[in-house]
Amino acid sequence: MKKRVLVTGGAGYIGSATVEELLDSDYEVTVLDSFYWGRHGLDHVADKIKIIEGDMRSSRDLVYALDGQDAVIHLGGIVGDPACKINLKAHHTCNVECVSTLVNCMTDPDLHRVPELIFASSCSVYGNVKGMYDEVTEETPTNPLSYYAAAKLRAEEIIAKKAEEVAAFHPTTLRLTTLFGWAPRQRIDLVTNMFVYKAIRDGGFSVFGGGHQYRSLVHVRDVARALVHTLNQPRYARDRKIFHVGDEGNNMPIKDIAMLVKKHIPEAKIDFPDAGEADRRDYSISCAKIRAVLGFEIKYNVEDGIKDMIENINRTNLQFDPEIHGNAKHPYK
């Protein structure tokens, strides 16, 4: 019998790619999503999965979605600090309280218990550690500096506490680096993706702060692969553990991302306005643990993602709509 997996936020940027990866790995997939950005990210697989339109903050919707499932990949939420600031009540209920509701429903003895949880967190939980640590590992102290990062850390704590209380609950947390690349539900409001889009549509773009700010980057397809790969590993290897998802080879300053875009769109004009210092995250996220413990390695470097973005923007003639291809224009409730 196929293993059954519930993906919260399965129609989103990461979710739409993860659903494809789960199907390729022969899972039976259910998606619970409120479809803030529409269903188009699932149109091509709609006949292969079960789709539930619902609110993950609702215990009623969760109880029905969880029934019969073997595992949950939790991707639902309001992503990014600009989006979180639109409505702080929505941010709290979507990014913190819903996690309590989810783990309570997963572990309630009067309901169908779902033992496995893969939770997508963020490396933003470390804050700005410039000058403090040359390399950030999973043991580096956290210091979230944004609403979004603080919520991710609180969610991690809620999950860990439930695992202490319920022996049959087996969560794994994946802290993601900064995403890029093409997915069925595309986001443009990410630094690499936006550089490519502006180079194609506007003929160039500006890089503020001198471009010295480092980003640790990971392709959305590699994130989807990491989520499913983690679920496929023996429980003892991943149970109640935290792993970074990314690769040290994709740690680079923003100016280097800009130069890679120009390499493939040589006519693009890049401006470096004198706008003072930006947030300089001059450190490296170490992803050695996920390679050593789970045997996961990325497939895509930043240049691969840039070439993929160019091809797909041109193929689809994509026109950036902030309400569809970004997270910070939705009137969250």
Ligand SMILES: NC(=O)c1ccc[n+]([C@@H]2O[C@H](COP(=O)([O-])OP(=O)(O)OC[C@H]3O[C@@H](n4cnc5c(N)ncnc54)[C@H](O)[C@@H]3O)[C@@H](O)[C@H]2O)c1
Second form
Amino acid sequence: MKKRVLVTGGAGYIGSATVEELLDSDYEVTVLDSFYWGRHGLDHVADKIKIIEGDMRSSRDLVYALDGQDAVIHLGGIVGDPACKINLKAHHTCNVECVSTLVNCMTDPDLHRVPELIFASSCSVYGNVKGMYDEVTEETPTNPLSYYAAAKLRAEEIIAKKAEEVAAFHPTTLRLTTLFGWAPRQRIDLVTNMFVYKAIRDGGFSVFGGGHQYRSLVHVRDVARALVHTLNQPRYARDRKIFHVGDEGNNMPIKDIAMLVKKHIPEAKIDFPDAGEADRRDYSISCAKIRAVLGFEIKYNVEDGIKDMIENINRTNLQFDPEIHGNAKHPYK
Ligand SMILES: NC(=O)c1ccc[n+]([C@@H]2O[C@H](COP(=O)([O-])OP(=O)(O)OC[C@H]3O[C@@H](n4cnc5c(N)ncnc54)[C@H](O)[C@@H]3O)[C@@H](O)[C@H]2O)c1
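Having seen the form predicted on its own, I'd like the form predicted in complex with the named molecule now, please.
What follows is the entire complex, opening with the chain shown before.
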């Protein structure tokens, strides 16, 4: 019998790519999503999956969606600090409180118990550690600098506490680096994607703060592969563990991302204004653990993602709509 997986937030950027990956691995897929960005990310697979429109903050919606599932990939939430600041109550309920509801419903002895959880956390939990550590490993002390990062850490703690209480609950946390690349629900509001978009549509872009801050980057398709790969591993290898997802070869300063975009769009004008507020996150992530323990390796580097974005923006004639291709213009409730 096929294994059944519930993907919360399955209509989003990572979710829409993950659903494809799950179908390729022969899972039976259910998506629970409130469709902030619409359903278009699932249009091409709608006849192959079960889609539930609902709010994962509601225990009623969760209990129905969890019934009969073998595993959950938890991707739903309000993503990125600018989006979280739009409505801090919505942020708290979507990014922290609902994680308690989710793990309670998954482990309640009176309900159908769902043993496996893969949680998408973020490397932003480390904050600005540049100069303190050469590379950040999963054991590096955390120091979240934003509402978003603090909520991700609290969600991890809620999940870990439940695993201490319930022996039959087997979560894995994947701390993702910053994403790039093309997916059925496209986000443009990520640094690499935005540079490519602006180079094509506006003829160039500005890099604030000198572009010296490091980013650790990962292609959305590799994240989808990592989520499903993790689920496919024997339980002893992944149970109650935290893994980074990415590759050291994709650690680079923002100015290098800009130069790679210029390599493929030579006519783009790039300037580096002195003034302007730079994002304070600054770190370089080690992904040795996921390679060694789970045998996961990425397939796509940043240049692959840039080529992929150029091809798809041109093919679809994408015009950036901040309410569809970004997360920071939604009236979160
Ligand atoms: N994109 C990144 O760079 C990145 C990096 C690290 C971690 N992550 C994490 O990965 C996950 C997915 O991110 P994404 O980039 O795909 O974001 P996204 O905004 O594209 O997708 C999130 C999805 O969750 C849904 N959702 C939000 N609140 C909901 C609710 N209350 N009930 C039901 N559905 C709800 C939205 O409708 C959306 O489809 C998030 O947990 C995010 O924190 C993303």
